[in-house]
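Here we start with a single chain on its own, the form predicted alone, put down as structure tokens.
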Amino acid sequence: MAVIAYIGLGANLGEREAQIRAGLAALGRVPGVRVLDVSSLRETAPVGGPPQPPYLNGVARLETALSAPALLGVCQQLERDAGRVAGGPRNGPRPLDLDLLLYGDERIDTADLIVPHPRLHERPFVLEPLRELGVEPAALPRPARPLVVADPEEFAALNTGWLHGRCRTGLVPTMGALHEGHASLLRIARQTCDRVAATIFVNPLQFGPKEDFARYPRTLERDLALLAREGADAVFVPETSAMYPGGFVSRIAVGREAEGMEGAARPDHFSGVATVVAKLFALARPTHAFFGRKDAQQVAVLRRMTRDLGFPIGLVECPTVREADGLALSSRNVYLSPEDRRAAPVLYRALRAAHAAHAAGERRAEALLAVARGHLAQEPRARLEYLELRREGDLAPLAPGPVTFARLLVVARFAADGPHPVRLLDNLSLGAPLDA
């Protein structure tokens, strides 16, 4: 069955118009392709990329019996025949550019092809030729990025489509109240994956009865703006009843990685974290999932769960992002009073002092801990909850003897005597560069 398709035309190297006309002639000779009409060509400034000459641009209307992927393959081969070299800079100069803009009424989202073209509505050099050919761009579907999905089945279907389209998919689970730490996860995911989905869900299973579930910051509109800025393809924002419908009783048991520290302070916390992440993994089936190193024990727990349950997912641990004064970014930082905000960087100063002592040759665990405690004791607004040296990676207790490579973890409360104390946690690897 024949389909009407629209191809964007462009060239900014060599004899531009001659190359476009030759490419169109070659396209028209392909079996199953007939060129119906061509817009006028217009000179336009390049968009992005390195310094380069102006383009000639236009649009061609085709009738084709080829599938969309087959038509894309033909266009790419014609670009190569015209001298376009693969692997050049993004948005770099080219002797011929053939972009599949529209393919009938189909919506396609694969690793190799998105139709309608995702930047169609942003480019006058495409919109004006389309109008010339009788297409009103305002009537075309405008791609939503990020696509906001609330239904678990719809989210699962979206990710299944990406997998069937051979996309590497990245998942960034969050509880919202997004900040630059989350943005860094999205940027790393964007570099690694073809599609990136975030989740925003304040998970009740990981909060204790006296914790801040009800007052945890919820800033969806601002979060969506950050996700759009960082190029997230979708965001999953389910209701609690959708994630845990009536009769839901299953929980993930957690083991040694959850013992002590946060596991002792918040007994059901890691079971709740593991349960929701396992459910998100089952829905999204990502190839990669991205978590911040600030929550080091959580990363250790989830790495164990991923391995034990056989999820075929690469769990990526990403560096901690800090304010200029060293305070690790956290959604809970908004709770800090001005006085506590000024005091909070003491956590990082204490960690850095121990790191410096280790770098200078100190290998006794108690001496390293004493260095950090000494700095923490200088700040009366910080109520130390725990300070521990653990084995790097799985955070098991250290074996007796010299400390060569370990992670120092700290949690302190601020506004500890008030109605809403703020727990802040941080960590640093000893024996590695700062913030590793």
Given for the second form:
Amino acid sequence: MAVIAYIGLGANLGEREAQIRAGLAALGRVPGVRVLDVSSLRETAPVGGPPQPPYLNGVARLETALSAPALLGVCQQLERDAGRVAGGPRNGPRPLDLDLLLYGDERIDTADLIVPHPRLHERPFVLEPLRELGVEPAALPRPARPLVVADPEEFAALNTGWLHGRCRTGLVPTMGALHEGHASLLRIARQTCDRVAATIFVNPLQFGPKEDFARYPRTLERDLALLAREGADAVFVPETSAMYPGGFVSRIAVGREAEGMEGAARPDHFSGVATVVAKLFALARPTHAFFGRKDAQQVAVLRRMTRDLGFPIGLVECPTVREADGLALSSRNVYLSPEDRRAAPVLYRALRAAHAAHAAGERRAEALLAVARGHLAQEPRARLEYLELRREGDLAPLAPGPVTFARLLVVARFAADGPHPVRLLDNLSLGAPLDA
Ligand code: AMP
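Taking the form predicted alone as the starting point, write out the structure of the form predicted in complex with ligand AMP.
Starting with the chain above, the whole complex follows.
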């Protein structure tokens, strides 16, 4: 069955018009393709990419019996025939550009193809020729990014579609109140994956009865702006009742990785984290999932859960993003009073001092801990909760003997005697470069 398709035309190297006309003629000779109409060609300034000559742009209307992927393949072959080299710079100069803009009224969202073309609405050099051919762009579906999805089944279906489109899909679970630490996770995810979904869910299972579940900052509008800026494809924002409907009882048990440190301070915390992440994995079935090293013990727990349950998902541990004064970004930093905020970088200073001592050759665990403790003791606003050296990776207790490679983890409370103490976490690898 024939479908009407629209192809964006462009060139900014060589004999631009001749190449476009030759490309169209070749397209018209492909069995199953008929060129019905071509807009006027107009000269336009390049958008993005390296400095380059101006473009000639237009749009062609086709009738085609080819599938959308087949038509895309034909366009890419014609681009290569015109001398376009694969692997050039993004938005770089080219002798011929043939973009599949519209294919009937189909919506396509696969690894190779998004239709309607995702940047169509931002490009006057596409919109104007489309209008010339009688297409009113305002009437076209606008591929909203990120797609905001609240229904778990809809989120699962979206991810299934991406998987069937052979996309590598990245999941970035968060509790919202997004900051530059979350943004860096999204950026790393976008480098690895074709589609990236964030989740925003303040998970009641991971909060203790006396903790800050009700007070946890909720900033959805700002979060959506950050996700749009970082190019997230979707964000899952379920209600608690949708994640845990009445009668929900299943829990992921946690073990050795959850012992001590956060696991001791917050008894059911890691079981709650592992349960929600397992549920998100089951819904989204991502190929990759991205977590911050700032919550190092959480990463160790989630690696264990992923391995034990056999989720075929690559966990990616992302470096900690810090303020200029070294304080690790955290959604809870907004709770700090101005005085506590000024005092808070002592955590990183203490870790750095131990790192420096280790780099200078100190290998005795007690001596390394004493260096960090000395710094923390100088700041009366910080009440030390724990400071521990653990084995790198699984964070098991360190074997006795010289410390060659280990992770130093610290938690301190600020406003410890007030009604709302703020716990801040940080950690650093000894024996590795500073940002690891
Ligand atoms: P949260 O919203 O606090 O549950 O955090 C969501 C994810 O972002 C977790 O994987 C955190 O480890 C990660 N994250 C939080 N703060 C930072 C940071 N400063 N740098 C990098 N990742 C972070």
